[in-house]
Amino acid sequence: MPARSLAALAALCLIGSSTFAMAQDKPTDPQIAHIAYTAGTIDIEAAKLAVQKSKTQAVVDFANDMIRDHEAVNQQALDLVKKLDVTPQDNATSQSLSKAAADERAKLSTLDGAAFDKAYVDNEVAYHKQVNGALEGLLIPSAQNAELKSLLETGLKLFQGHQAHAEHVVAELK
């Protein structure tokens, strides 16, 4: 299973920690589904957004690698539920996730230039650090489904590689 198949969990991270805090203990494989591919259309529409606003190039190839990795993952993932018969189950996590997106696509909106630039970019890199944490400290661990594991653990590394990248284009900012 390709890396960028897990794209889509990095979506996570536009959320602050208090939205994992708030999930189950052990979200169900349908629950942890729902909540992969919910994260994965959060960060297509922030990465749309950006691409829309953004004049810097560094921050609209940003944007456009995270349209491109989520919209593969976010098709990977639905073609796992498909495999296994696994119906996604809405949860107070993935609402959490909604509201908090939206709250964010709308501060980011009244934004322009410079400022929407690093507006955007900071909240990328907080992004991936909460998605990586929830991966490691909730998600993983709760999976029972070993193709669901195994590829929340690549979509982990994956994941990595969009915050260093994130952390990058901040550095070009400055």
Given for the second form:
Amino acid sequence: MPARSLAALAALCLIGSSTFAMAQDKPTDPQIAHIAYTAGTIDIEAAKLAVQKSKTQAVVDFANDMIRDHEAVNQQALDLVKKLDVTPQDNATSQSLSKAAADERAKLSTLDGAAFDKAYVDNEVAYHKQVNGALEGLLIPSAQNAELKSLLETGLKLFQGHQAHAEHVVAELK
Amino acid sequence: MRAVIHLGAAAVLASVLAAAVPARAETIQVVIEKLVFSPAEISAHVGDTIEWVNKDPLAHTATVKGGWEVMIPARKTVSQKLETAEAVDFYCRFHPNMTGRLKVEAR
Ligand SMILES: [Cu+2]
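Shown: the form predicted on its own; wanted: the form predicted in complex with its partner chain:
Expanding to the full complex; the earlier chain stays at the top.
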């Protein structure tokens, strides 16, 4: 996903919410759950593509780690919304994330070999940076339910590790 | 009189023996939550048991490079009996930014 998209997302989010009667600038818990789940799914999809296409062990290993961790967190998110009897709610941020991810996938699918590796891992660095920024700056402070907040905090810690791992792989590819 | 002396000696002997017998083995809990080991610095003795309590929805490991590894599944507790005196750094193989240090002393 291009680096500008989260700033755009944040803006979209603010604009979108100003149309609500209460003029809230924070996403609601059902929206946060939807955004977090969508963000995880996007990274899983990208990783599956990398496992399929990359011939570089470090890249495949990284991608497999992404699948394992994001699936675990997403499963936890599903269990939580079920327990809380909350229906995740689609929203402008989720839609914008999905749109950016579709564009990125289209780009990645045209690439092969070293060009693919570089584009995938570079994007993983940028993507995790953006998601972590959104978690830290918007989603965690906005979350009302303590368990949801806690899960997001676990996610942040985890994804900071992913970002560092991706940066490490970028350096290794050079 | 002689019996009294013997009794006294026996008491002394008993207390000496008691001091020589190792203190009871302990169980030390290390909680893993939000990808952090706490405590991250563990002091223990040979014969003690570590209980790795994983509160995260993710599997973690406690791994010593070139040494042992304990696999700790999501939301599970795993016990590890400490058999060897050693001072080692450990980390999670899945999430290498999770680190800790274990010092096991002879009893
Ligand atoms: Cu771990």
